[in-house]
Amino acid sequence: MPKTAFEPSIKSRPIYGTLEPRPGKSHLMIADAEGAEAILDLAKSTPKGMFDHTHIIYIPKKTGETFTGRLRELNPAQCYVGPSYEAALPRLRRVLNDAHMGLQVYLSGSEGLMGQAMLEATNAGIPHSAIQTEHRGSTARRMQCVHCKGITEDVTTDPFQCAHCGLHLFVRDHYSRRIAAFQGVRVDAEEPGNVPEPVERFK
């Protein structure tokens, strides 16, 4: 699956690049679903021995076993395959806590995965310059309701209904790095009950 081309937007909206091998003492690669393809593409141009010092954390989601075997064939130092980001989080935090100077971080896949992993990495003291991102796969969004502060995962329609307070929210491009989520605002605030039909904007 090729990289997603996003339309120009406001400054807070994240911009993603293409993963490239960088020199470093160790490498941490985190991906979900089709994000595995970005790692596999990266592997085609990696220096010999790079994966000897690489830890891969992968969440297959709906792709099942499609990419798992190919990632393991890269022979990384460690390869964890987990059912969810939440299940992988303790491992991720331990890796970041034990990291030394020179760690390079590579994130690929959905915006929700990359945003949350980047938040963990920067909170652990990893500089932005040592973190690369590449979007692959689903464009579904991780949304925060600005009214109740609840997070709704994998939003595909606009407007959408908050999973916590039930309000109908407009999907904005405004993005908060602090919580790794886009912001949703009540769509019928001025005319309660006047809610447009939801349209699928993200897949």
Second form
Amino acid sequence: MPKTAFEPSIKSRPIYGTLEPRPGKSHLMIADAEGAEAILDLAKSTPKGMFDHTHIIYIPKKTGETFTGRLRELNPAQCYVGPSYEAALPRLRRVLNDAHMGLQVYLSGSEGLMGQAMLEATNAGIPHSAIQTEHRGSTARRMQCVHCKGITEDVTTDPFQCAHCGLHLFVRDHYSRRIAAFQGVRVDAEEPGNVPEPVERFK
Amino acid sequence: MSAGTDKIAVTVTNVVPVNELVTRFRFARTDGGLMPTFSGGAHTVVEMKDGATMRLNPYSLMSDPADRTAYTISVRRDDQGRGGSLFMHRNVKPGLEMVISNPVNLFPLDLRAKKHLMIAGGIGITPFIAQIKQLAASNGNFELHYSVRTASLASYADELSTAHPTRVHIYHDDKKQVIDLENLLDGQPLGTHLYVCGPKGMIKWVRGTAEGLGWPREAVHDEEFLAPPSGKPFEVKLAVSNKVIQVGEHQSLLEAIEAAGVDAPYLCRGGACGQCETDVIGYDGKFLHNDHWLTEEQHASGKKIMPCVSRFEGKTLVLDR
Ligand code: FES
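Please supply the corresponding structure for the form predicted in complex with the partner chain (the preceding block corresponds to the form predicted on its own).
Up next: the whole complex, starting with the chain shown before.
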């Protein structure tokens, strides 16, 4: 699947690139679902032996077994396949905690995954501009309700209903790096109950 | 108009020879007041009135940033240079009144770093002395690797080693001790920032090695003060102020502009900050670019010059100043 083209937007909206191999003694690749394809594409141009020093953390989500076999065939030093980002988080934190300067971080897949992993990596001390990202697959958004602060994952419609407080929220492009989520703002604040029909904006 | 470079009238309160080549100077305000605060890595520009010539040289502040009673700098004597350091060594005595600029920091610590790894060569130690005082006061995590020619020329090595025995490492050239850079960089925890100040070759070596090992550019900081090189005298026309000026052999273009009473911006006076960038209106001759601010294309374009360190050889040069 080709890379996703996003419409031009406001400044806080993250932009994504194309993963490319960078020099470094160790490499950490984190992907979900179709993000695996970005790693497989990257592997076509990696210098010999790079995967001997690569740790892959992969969350297949709906893609199931589609890519796991091919990722394992890259023979990375370590390959973890897990059921969810939350389940992978302790491992990710340990890897970052033990890592040294020169570690290269590659993120691919959904915005929610990349945003959250980016947050962990920058908290560990890697400048965000040094972390590579490539968007693949779903454009569903990780949203924070500005009213109750609750996070709703994988939002595909606009407006949508907050999974925590039940308000109907309008999907903004405003993105917070600190919480790795877009902001949702009450759509019927002026006229309670006047909620437009949800439109599927993200897939 | 020189942004951020307000002047301070000071009196020299102390002149201390540190070793054969380096002398330390202490400046207090002539009016008895407090100095402006600064952060480790900042420099001041010292005005030297040497007869009819006026030189302005930048020096890193090495005193404790928390001490507002005075600033101290260390000057290495350069017998081949344009005479600024010789003037400091020969003519500056306690009691002399001088003018220095407000501090400007082009080499600050990134305080988000989890660890500060510092690499110094020779007199490049001075900004680190202030930074270490600043970090020590806040329990910061740092490590200094300091390369010197000989033990007798190792300015401040003893003081630093005594104050921070586990954090300071000294390497003597004459004993063939070399920083094992590759290993040193390889084992640093995530979130380390790297700082280097010293000769050009050292900065290139450290930057290149770090890049090859995958260090992010944003985590590597350097500072090199280029002394403006001497050269053949040349003539310049300043179009805006409608003046024709002569640049002397041991004078920089910036100094000549200032000597003509024309206000020109600057911060570092060392070809690094970009502040003095000047448009060229016309020329017939060749540029001697010495800065590390402009790109190679800009150098080749004949449209820009950094008058703090760069010169010109040829018939005519017209500047937008
Ligand atoms: S004054 Fe900084 S580059 Fe010239």
